[in-house]
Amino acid sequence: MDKHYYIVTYGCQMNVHESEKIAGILRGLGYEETKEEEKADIIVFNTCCIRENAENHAYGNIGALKKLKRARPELLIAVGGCMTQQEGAADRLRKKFPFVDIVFGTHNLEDLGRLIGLKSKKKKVVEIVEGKNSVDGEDNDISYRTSYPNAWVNIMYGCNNFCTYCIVPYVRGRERSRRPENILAEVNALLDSGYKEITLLGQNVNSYGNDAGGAFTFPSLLRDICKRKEKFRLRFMTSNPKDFGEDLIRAVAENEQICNLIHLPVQAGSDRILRLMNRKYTAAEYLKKVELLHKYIPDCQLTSDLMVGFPTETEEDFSETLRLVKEAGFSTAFTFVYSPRSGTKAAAMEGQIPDEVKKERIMRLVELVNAQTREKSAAYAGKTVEILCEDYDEKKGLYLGRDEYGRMGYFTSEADRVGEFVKLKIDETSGVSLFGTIVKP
């Protein structure tokens, strides 16, 4: 009899890309996908806890599941990622959710297969590994990828920032890289087997090597993928503006399969508050790396992350986002309240900030970022633009794909066109939507 597996995931591009390496682990022990949470002999949820609303989510559907687990005893339910991570948050689990077969954390993903194994052994199996100095295990590409022709490749894991709102250097340890020549015959593997469009991940890829004291850097790997001359993209994420220097621009530069769109987390524009969020950085130091940026790369497109409500953030300092916001001219941002994370300094620091305040700031920020957003899409109109196929929405009937600055271009196709490059003229623009005609080569 066939045996099924439901993931559910939360948070960030590599808690995607670890969820297809959890699809990997469980295809090779004989289990196929199902879409449907019913038909699961296996549920494996791969959490998040960047932000209270993620951990909630996480907890409400882990929680949703006692009464399938009543009807099917049978059914294993496992729950990993950043969240159970936390410190004392697996005896939470454990004392919350009883019914909860296999917990896992971020250090020990791979070891999934034979905690699955124990199962059948033990009642209960709960493992999480306090951190990690090298890439052990972690380097092996186990993946089962579903994101054709797009695909994700960690170049490094771990975080030494220390940002005293975020949670990250706790739950995922410090900064271990990845030797380039493994990552390298990662990419190539992808490239020879068709896909277009590689992103590399780390939480700050600008620090690439600084834990092998310098022998390869960030820039240099990229020099080194792009001695592959063929036809892709190449993107990266996420870079912290304090490592993101000259050498990293003209590597951007020169290299034409690397997309002109830079995602440069800015988080505040109140030097105050940068200052007390530990970033290490000033507004002004910011703007000069924008503007080094646009002399390398004139047409290159911004994008940021924003947040609001930092404690004892005044209306000034948020002025001074706003403010940043426009002279920045971000092609779009992704915009969050503060949420305090237990463990971190800011979690303890006096003048946390009023709901209802947040609430008020975030609603005026996100009308400026979307007000940007949607100048820079009208600006599309009539242009020609070229987008790499990803998918085919049926409820639409449109093929669907994305620029080089992550702009979403919808068209209709009698063609299969996924995993094609396709130049379209912008007939209508709408939010970071852009809808076309396909330009006949």
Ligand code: SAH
Second form
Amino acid sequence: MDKHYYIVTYGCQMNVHESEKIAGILRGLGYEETKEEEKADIIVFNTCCIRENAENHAYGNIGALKKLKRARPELLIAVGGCMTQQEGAADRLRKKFPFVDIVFGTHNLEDLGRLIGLKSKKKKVVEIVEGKNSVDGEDNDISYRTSYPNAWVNIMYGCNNFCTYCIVPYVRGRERSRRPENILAEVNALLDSGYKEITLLGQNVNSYGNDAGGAFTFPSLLRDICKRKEKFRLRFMTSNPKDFGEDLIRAVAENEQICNLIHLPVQAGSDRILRLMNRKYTAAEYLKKVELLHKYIPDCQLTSDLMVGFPTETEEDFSETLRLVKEAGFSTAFTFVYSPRSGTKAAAMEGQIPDEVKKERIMRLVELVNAQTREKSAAYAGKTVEILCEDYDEKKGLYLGRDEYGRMGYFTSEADRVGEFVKLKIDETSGVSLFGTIVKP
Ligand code: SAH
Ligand code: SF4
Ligand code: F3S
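Given the form predicted on its own, corresponding form predicted together with this ligand:
Complete assembly follows, chain above in first position.
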């Protein structure tokens, strides 16, 4: 009888990509994907702990499996990802959800196959390790990808920055860069098999190569990848403003394949808050980099991550965030309410902000960001943009894809366009979405 897997993913693109690796491992063991929980022989939760609500989500959904597990004791339930890697998390999980069979961490995802094998001999398998990754091993691409024509490629693991609010350095360990030749081999294989968009992933791609004594750098990696001359798009995330430098900007400007959309998370507009966050730049330094970016790449667009309610944030601090959002002219931004993470410096700071104040600030921030997004979208009306078609939306009956700047464009087509670059004349805009008609060449 066929065996089936069901994977539930929380968190960032790093996790989405790692779920592709989990899928690859499970397929190697003879499992096939199912979209229905009830039909699964193994359910894997790939968790996130960046904010409390991400954890609550996972907890709720794991808890809801108790019944299914009671009805079908042979069902395997595995929990992995960032949540399990936190101090004491494995014990907490064991107590709260005794029916979970396998717990693994962010450093031993590649061992999942072995852990499943172990489980057949043991009642329960819990393995959390520190500081190891595929980067230290053979570095084969084990991913089973379902995101054609887009592909994610990890260039580094971990983070050294210890922004005071952030749990990532604790659950992902120190920075480890993959060798450029391994990354190039993976990217080239993806392009050879027809992928049209590659997104390079790292917590701070700017520090790529720092752990290898500077033998290679992020700009040099970008230039190497762009030696491929066929048409494709190259994106990356995330770039920390503190070391977002001129050479990187030049590499983006020089290479047509690299999208002129830069995601540059600023977090806050107040220098005092930025200092408390340990972000290592001021608002003025940030805006200088934005200016430099526009100097080299006049048609570039910027997106960001913003946070409200960091400990001690005053109304004046918050208004500086609003001011910076306008000055930097973000085309859109992800907005977050600060969530204390146990073990981080900020969680122990005095002056935690009450929930009502956080709520009120996030609403005002979202309103401003949405207005800016709508305004930028409205400017698309009547223009012609190039879309990389990604999918067909059954409900809308429309094909969809994104332009270089990440705007979603919808259109009708008789032929299947997935994986093709198409030119759209934009008839209508709404929020971040564009609606257009194909322009015949
Ligand atoms: N490495 C990336 C960020 C990864 S986390 C960078 O440095 O830019 C993605 C975003 O989550 C962060 O940019 C931040 O805005 C938000 N975030 C991180 N920790 C948070 C916390 N404790 N509470 C609320 N938002 C948080
Ligand atoms: Fe977290 Fe800062 Fe590292 Fe980004 S750079 S992952 S925000 S510690
Ligand atoms: Fe990503 Fe969440 Fe981990 S944002 S790195 S999955 S804590």
